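Presented as structure tokens, the chain that follows is alone, the form predicted alone.
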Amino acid sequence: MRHLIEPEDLTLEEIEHLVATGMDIFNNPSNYSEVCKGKILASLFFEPSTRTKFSFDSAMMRLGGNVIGFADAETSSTKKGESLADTIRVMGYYSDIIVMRHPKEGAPKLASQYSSIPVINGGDGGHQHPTQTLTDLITIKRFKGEIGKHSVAFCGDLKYGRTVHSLIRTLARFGTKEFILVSPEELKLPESLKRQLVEKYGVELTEVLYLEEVIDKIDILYMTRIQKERFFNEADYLKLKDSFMLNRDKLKEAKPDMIIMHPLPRVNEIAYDVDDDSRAVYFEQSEMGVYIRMALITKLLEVGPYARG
């Protein structure tokens, strides 16, 4: 039995195979419409979500399976004081696979230690978001042809953004050597992560305050929102929330084949006049999340292309 708690739980070969499977599902969805018939996904979201929850629900249904669960911890027995361990143990009797989002870092890892069925981390605090990373990788594969070796810029909240933390490490594993970090001083990438990237993977990090300084050097621009829920006080959030906004004017010097990504939801960091730019792929990115999650479910349940012979 396998769990997915962080991207490092998968080898590069496994990630590449998942991406290839996701692309095959994207191109041939009818071939996978019943591979999870009779299987049940438990969707346990202790923290609000739209894309992650519904993309997993959609993925399981498109595979022919069913979904149970909750989207608000207030409606679960944790409201009565039930421990996470007990919740997970019980879900093992009701379902075949669990996807869980939790505000506390490390909660999915703890859940996996008590689970009799595969557990997928749907996001834990500001820590990890491995299936968003898989979504990002299949999007890069679709629009750039290969995953590694691009000049990648991350813009916005690099301190609390779990999507950034997961993706930048994984891209470094795939051989990406040049990262551009665009953020205010208060939201810079954590020093510990920067040290790991440089010492373990030998990457080059360029830190700037303004996107305009580097826009012409970027192959992949990954925008992120300033996350209100990660701040301890509203004053700090209000001071920074409008710091970084991408509009059509800022794209004048950008490469014609650059792609613009965003894990969504956006607030005001990407202007609506960017949406019809051919380089904007963030809605397609959200779409690809369904197909890569379909691939992941088949892998962890060992069905379809991952069925044991």
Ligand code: NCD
Second form
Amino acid sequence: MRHLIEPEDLTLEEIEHLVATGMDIFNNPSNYSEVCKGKILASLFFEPSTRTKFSFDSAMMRLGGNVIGFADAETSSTKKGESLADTIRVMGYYSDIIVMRHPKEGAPKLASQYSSIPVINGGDGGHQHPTQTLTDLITIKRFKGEIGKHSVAFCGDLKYGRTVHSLIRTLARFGTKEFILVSPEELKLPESLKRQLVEKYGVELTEVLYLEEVIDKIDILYMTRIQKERFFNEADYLKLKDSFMLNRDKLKEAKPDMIIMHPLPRVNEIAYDVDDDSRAVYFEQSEMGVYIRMALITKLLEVGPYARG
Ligand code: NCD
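Switch from the form predicted alone, shown above, to the form predicted together with this ligand and output its structure.
Time for the whole complex; same chain goes first.
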């Protein structure tokens, strides 16, 4: 039995295969509409979500399966003091696969140790978000053709942004050699992650304070919001919240084939006038999240293209 807690749980070959399967599902959805008939996804969200939760629900339903779960742990026995381990043990009787999001880093890992069925991490605190990484990779495949060959810039909250932490390591594994990091001093990529990127993967990191300094050098611009819920100090949040706004004016110097990604939700960091720009692909990125999650569910349940024997 396999779980997906962090992107490293998958080999590069497995990720490439998932991306290819996701593209096939995108192009031929009717071939997959019954492969999870009779299967149940438990969707356990201890933290708010729109895209991750509903794209998983939609993915399972589009595969012919069913979904149970909660979007607010206050309505579950967690409220009565039940431990995560007990909740997870029981969900193994009621469902075939679990996706969970939790504010505590490491909670999905702990859950996987008590689970009799596959557990997928739908985001744990400021730590990891492996299915967003898969979503980002299939988006890069769709719009840039190849993964690991471009100059990538991450902009915004690189300290607490779990989507950044998962994606940057995975792109380094795929061979990306150049990353540009655009963030205020207070929200820089954690030192330990920077060290790992440089020492393990030999990447070159350029850190700047302003997007304008580097916009003409970027192939893939990955925007993120300030993770207000992970700040301890409201005043710090207010000071930084509008720091890194992308607008049409800033895009004037950008490459004509650059793509603009964002895991969403956006708050203030991308002006609405950017949405009509042909380089903006963040809504298509959310769309691809359904197809890659369909591929992942079939893999972990070993059905459809991943059926054994
Ligand atoms: C991200 C998350 O939850 O980490 N959202 C998502 O899953 N698409 C990004 C964010 O909340 O900023």
